[in-house]
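One chain comes next, on its own, written out as structure tokens in the form predicted on its own.
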Amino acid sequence: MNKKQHVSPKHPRAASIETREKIIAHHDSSVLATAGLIAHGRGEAFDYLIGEKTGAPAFRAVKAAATSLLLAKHPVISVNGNAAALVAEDLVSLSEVTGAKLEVNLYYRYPGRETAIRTVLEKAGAKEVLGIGEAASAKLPEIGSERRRVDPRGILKADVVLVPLEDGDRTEALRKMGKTVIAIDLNPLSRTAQWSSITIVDNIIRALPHLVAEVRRQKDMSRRELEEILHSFDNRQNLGSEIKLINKRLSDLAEKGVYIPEVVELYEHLEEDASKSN
């Protein structure tokens, strides 16, 4: 068991370190598989590339995702270990405002993981959690992993599935079954991002609160207004915008060489001292 490290609020990476500590704690409690630690690190690297903030393309995807959930007949929120560890309260809030069911779906169904995740969701206020144990009795086609096991009351009958922090195989399978898939993925090049109907390229700890707020904002809109929002969204174009955003950000940084203001000031100070000494 790892001892939780104290993080000073003055540390420049305090929020990131706190998130890592949360991930580690949930790994120790069996909510996360070890592979989830690797997945989190990979996502954090892409978060650097987008500037660790929610960009315009992500907000457009959030808007379309909220609309899709509100128009759905049987929306389901798929929950894995990382999502439960990071945004359990937001997942429950989204479930409540959309009427979407919460279903645990895992690549690694180690003994105790499903119930550990259910406990986290229930502590966050969930009244019902699908996909636990024998309840995941149905199977999705063309999937070889434990991801294929789904609940007949949930993902199997769903028309819209939110798959935060997902793998590409199941996203592809769900799309081929005719379901609308909403992904939250920091990597716009991943198979999940590419196969999804709507991809929110953002950190889940920012995206989920935005999504909950957007659903609440759209609640009073007419069906015609909602359909117009969805009709105007093109995931392929939006992913292209995300990649262009990353490209521009990297190009701008390459021109500057250094982008942290304090470091820039230090370089300028040293260069000034060097010129005086010459």
Ligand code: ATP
Second form
Amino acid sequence: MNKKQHVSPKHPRAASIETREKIIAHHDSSVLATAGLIAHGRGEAFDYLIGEKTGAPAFRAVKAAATSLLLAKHPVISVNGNAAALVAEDLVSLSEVTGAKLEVNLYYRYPGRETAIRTVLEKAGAKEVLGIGEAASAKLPEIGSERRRVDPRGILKADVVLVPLEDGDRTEALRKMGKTVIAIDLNPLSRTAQWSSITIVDNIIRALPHLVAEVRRQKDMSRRELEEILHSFDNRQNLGSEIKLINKRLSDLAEKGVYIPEVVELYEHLEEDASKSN
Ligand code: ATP
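Moving on from the form predicted on its own, kindly provide the form predicted together with adenosine-5'-triphosphate as a structure.
Expanding to the full complex; the earlier chain stays at the top.
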């Protein structure tokens, strides 16, 4: 059991540390598998690269994702440990505004874990959670891991599946079954990001509230307007824009070398001191 640290709200990375504490607590309660900690770290690294904010390409993907969920006949939100640990309330809100079902789907399925995730979702207000135990009785083709086990009332019959923090194999399998897959993944180079129909390259913590708000905004639009939004979205192009955004940000940072204002100041002082002593 890990002891929770007190984080001063003044700490420059307080939000990130708070999130880590949450992730660790959910690891202690079995919601998160140990590999989930590593996945979180990988996400944090990519968040640095995108500047820890939702960029224009991510907003475009959020818009298309909202449309796709609204136009779906059987939308499903696939929930893993990280998603439940970080954004349970937002997942429930999204399920309510879109009518999408919540289904637990895990790479590491072990006793107690699925029910721990169901409890987190229920505490957040979920009325129904699919994919628990024997309910995950159907199998997706060509997947070796436990991820293949799905609920016939959920992912199996879904036409649109939202997969926050996914692994590439299942995204590929779902696409090959003809489903529309919406991913939220900070890494635009992951196989999940590449295989998805709509890829939101953003932190799930920021992306989900945007997605819920966008669904609410689009609720009164006509079918024609919604179809137009989907028609004008190109995931390949949008992923390209995302990679360009990272590229530009890194090029700008490379010009500066250091970018944190206090560190820039420190370098300026040191340069001043050096020129005085010469
Ligand atoms: P793939 O199989 O798709 O190539 P992977 O092997 O990287 O992906 P995992 O190790 O399961 O898959 O990692 C999960 C993914 O989730 C990583 O790409 C990581 O960037 C992303 N991720 C982690 N935390 C977050 C978060 N908070 N928001 C969005 N994405 C995240």
